[in-house]
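Next up: a single chain in structure tokens, the form predicted alone.
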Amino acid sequence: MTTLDQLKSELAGNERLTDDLRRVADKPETVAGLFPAAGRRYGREPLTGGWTTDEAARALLLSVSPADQVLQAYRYGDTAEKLAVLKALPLLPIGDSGVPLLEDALRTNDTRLVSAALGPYADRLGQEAWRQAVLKCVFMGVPLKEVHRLHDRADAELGAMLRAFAQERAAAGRDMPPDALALLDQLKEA
């Protein structure tokens, strides 16, 4: 998992971001104006670890913001901003207060948000909600490799859910994704 220190290192030398981080630390409400402008202010170039410059900058801005600003950034953000918040959640000291954001993302039909919601912060989801989210990934075609700790958390009940879904798909003349079949095989052996 990427850390805040790694993101800081990736963006070292970005004086505008350094100044903006100081501004947010001094006046947390300024994040509301800087967060949406991250792509324009800091760029959108790809970084290591699957991050982009704007996502990393947004995570760093949130890291010096109080939890209520994190929640507001998600609530009022566009898809790119919501994605950045979801990716940043495991890096932020906000406890379980971000779980409603995962739940919101999991209600969408945006595969990027669903995938991000099942990153490391998803460890905070209850087992029932997590199982439903995994099933949604299979339904939407989100690769199961995106699900953090899939093989650690997968259990017999998830196996039963996947088997029932596989039967529905077979009855409709549709195949199950190969990664879902592989998980089903693993759960049969357990």
Second form
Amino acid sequence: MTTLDQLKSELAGNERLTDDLRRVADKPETVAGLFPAAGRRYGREPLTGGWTTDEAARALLLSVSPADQVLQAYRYGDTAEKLAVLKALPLLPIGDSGVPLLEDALRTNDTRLVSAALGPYADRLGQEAWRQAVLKCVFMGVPLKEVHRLHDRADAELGAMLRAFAQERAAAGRDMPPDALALLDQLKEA
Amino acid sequence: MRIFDPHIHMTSRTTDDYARMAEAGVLAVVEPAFWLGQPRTSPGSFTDYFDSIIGWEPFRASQFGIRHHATIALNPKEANDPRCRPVLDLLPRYLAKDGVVAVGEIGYDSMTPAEDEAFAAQLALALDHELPALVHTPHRDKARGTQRSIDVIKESGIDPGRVVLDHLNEVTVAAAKDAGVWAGFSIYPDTKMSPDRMVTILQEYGPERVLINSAADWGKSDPLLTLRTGEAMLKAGFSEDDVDRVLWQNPVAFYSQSGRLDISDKSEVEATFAGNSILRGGS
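Any chance you could show the form predicted together with its partner chain after that form predicted alone?
In what comes next, the whole complex appears, and the chain from above leads the way.
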């Protein structure tokens, strides 16, 4: 997984960002105006490891912000900002305090937010909520490869839920996504 | 015909409307923040609404290949409720968003002192955030309300070329034109402005700095009246280029002044959702 230090070194030449990180460290509330404007202020070019400049800059801004500002950045974020917060969560020293953000994202009807909630930080999500989230992915058509540690965490109870869902789909003459069928197979063998 | 509806309240419309709009050639919309019929009683219901027009609505629109941007403001009617006014302090968070292309709808409803204050404060926010302003003209006492809006705009120091005065009609268009602001017209089934009346105004004033919108919302309105106006223009002898100018180039030029309008590559948005059977946000 990419670390904050790697992001920092990739963006070391971005002077505007370097200045802004200092500003936020001095005055945490300034992050409220800078975080939404990240794409316009620092750029949107792709970096290594599946990150873009604006996402990485947002992660770095959050890394110098207190936890309450991280929660506010998500609360008032548009979709791109919320996705950036969710992506940054596993890199931030905030313990479990970001779990309610995952729960919020999983309540939405936006496939991008639902899949972003199931990254590495979802290790902190309880097993019941995690199973429901995986089932919701199948229901919404979110590819299961987006789910972090899917095969480690999938258990017999998730298997039962998927089987019941497959029966409903079969009764309606509708297909199950192939990745969900593959997961069911794996759980049968276990 | 390619259509940019510069003022439509999609949160009040169905997905069927999105489908019909896409079929009619609507490629982009701007959704201004306004009232919802039922008055709000707290800043929280404003922020949930703002979240919806910068979050859920763009997602819904993208499923039909339509680019969706928003304008954010405390509307003049609810500016009169002291329970709602604290939302003014939350506006800077929203005015910093990539998808927010103007401050609006601001202006007058009943021309009260509270409305004066909210109007001036939000024009100042437009200047601070380098955003254009969308100004609603009142439905009652419209001529005086329009003139007073122009006075407040002049006093604020904002460039009139970065302001649209909306819901104009035969009586108020000349004052807007003289003031150098953009002239917005809301084409409605039987009230504000009709396609044929609009054609007459265009014949008199020309297509420069004119924005034509459906302002479709929860009332009796029709998101396809932009298309009907384009058709009426062609029938009256306007060229296809004139139609493209008022229905596409003008709104693009007006909102591009924000530096945030993104209509560059719509195919990219569509691809985000390709392969997902999520047209209903679930099955």
